[in-house]
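Taking the form predicted on its own, here's one chain by itself in structure tokens.
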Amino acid sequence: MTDTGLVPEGVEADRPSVARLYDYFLGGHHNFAADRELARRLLQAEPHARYIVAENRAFLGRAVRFLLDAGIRQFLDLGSGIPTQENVHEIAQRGDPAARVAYVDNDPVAVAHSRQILSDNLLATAIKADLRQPDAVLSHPDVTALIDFSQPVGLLMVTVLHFVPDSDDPVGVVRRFASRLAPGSFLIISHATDEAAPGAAAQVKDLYKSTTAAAHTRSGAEIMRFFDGFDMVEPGLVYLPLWRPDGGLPEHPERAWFYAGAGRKPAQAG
């Protein structure tokens, strides 16, 4: 399972690494033995984590087509991870061949393995850059060569803001990109949240203290600033099954203690 033929300088191999970590339990092979013991800790802590991954990476593929019906045409994905199944610019091309996507992380095994799957794909793109810089994001040659901000985007922070910590403004942050959005635009959040299992989240925070970046869940009110100046997108925030689920509803959709939701930027933005 171990990934040893693409190791970017620099690499702390014998740190976890979150993009690694959920390549691990996603199934994929861009992983470590530091990665892995990580992940066997994190089920003991939380028993549901493979299945809350699945939920998310599930949320993800719903958000694109979603975006896709809705017209858009092109994508930002900030703290994009590895590529591992069902990537944004698979599902997004596969409705339009068109459409064109922006990866942007920070981790340089991420964005390594992102730039050799893309090598042949001239509509989608990586970059390594920390999302708490967005003029740097929004600025960067190879993002402003696909993604054309005077048009509606497709702004994706999945599983991403709750490792941004309040002293980073998170809430500033998600509004300095959404101020270079078009209107029609749309935001796509998911976040981890303490209010379904405090003492697992307690435990996995605890966990994740050991990685590259430390979580910080947040309450549904703190997560529903970051849509300051969108409107609400149905059926508002809730709970990752709970966001336009392709069959029925879960019996316990707070297994999946992640928070998501859609927004859409209005032609007159407050």
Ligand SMILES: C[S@@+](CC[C@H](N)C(=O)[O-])C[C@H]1O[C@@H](n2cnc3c(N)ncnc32)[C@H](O)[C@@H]1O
Second form
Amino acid sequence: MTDTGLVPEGVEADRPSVARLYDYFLGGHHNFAADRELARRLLQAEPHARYIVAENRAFLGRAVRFLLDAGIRQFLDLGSGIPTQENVHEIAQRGDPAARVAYVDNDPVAVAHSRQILSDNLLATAIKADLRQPDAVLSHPDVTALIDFSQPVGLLMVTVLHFVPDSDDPVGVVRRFASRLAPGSFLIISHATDEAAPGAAAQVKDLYKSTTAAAHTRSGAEIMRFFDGFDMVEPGLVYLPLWRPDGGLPEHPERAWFYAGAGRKPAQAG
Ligand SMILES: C[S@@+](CC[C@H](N)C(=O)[O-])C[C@H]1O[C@@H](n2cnc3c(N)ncnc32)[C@H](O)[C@@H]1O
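Got the form predicted on its own; any chance of the form predicted together with the ligand too?
And the full complex, kicking off with our chain again.
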């Protein structure tokens, strides 16, 4: 049982879920015994796991605030996860109560809890869908009811693309979403790499094979391909803590071995 007792249909409680593992590392309570057991083994392989996840979440918050400052008022969050503190709609609607957010996840626990906390929020929604089917997401009535694709959008793919194997063409998936975005839209990505801690990354990948989605680390050059057609925002693709920090810098930013970056879709040439 999760501590909250909400067990939606389609949940495989015996198989660790990438959404529930992430919730566990963030200190959440929407996870099962199988998740906690794998988390214990992951912490042995990578003692910085909680630090990495916290840095990722901090990056997400900075990115949403950056987007607000850039004038973005609608957000499409793919692989949005189980709600925790400082969710995208909370940050966005604190900046502008009229900001609109569509959350997309393929994990039933993530979607059920998202819907629960959004039940009285008319400007945010959560749908259960797989980002590997961009057209199904882009044409979903709950998404099109909130997101006006003729206006700039903040497209968030934060700590999710490394769950998409090359065989599912993640570059093509991102390109399909990008093709629907108006000029002035932004693409925000964080993604695991094995460039900083190859030993730990190999062990983590091995352990993730037993979860709902195996992990696929990529090099910085491979991650940059997701931004084809976008102008990179300063400081480019960097380790999580180095992306537009709003406080002091850690001595070893590479310990948070996920790359983070933002790109802006330019006006069409000609
Ligand atoms: C590590 S969590 C990240 C949550 C949030 N984006 C963040 O960074 O705080 C990754 C989420 O992506 C979801 N996910 C993985 N593969 C997906 C797919 N193909 N389509 C939709 N969601 C997916 C998982 O269920 C999980 O909730």
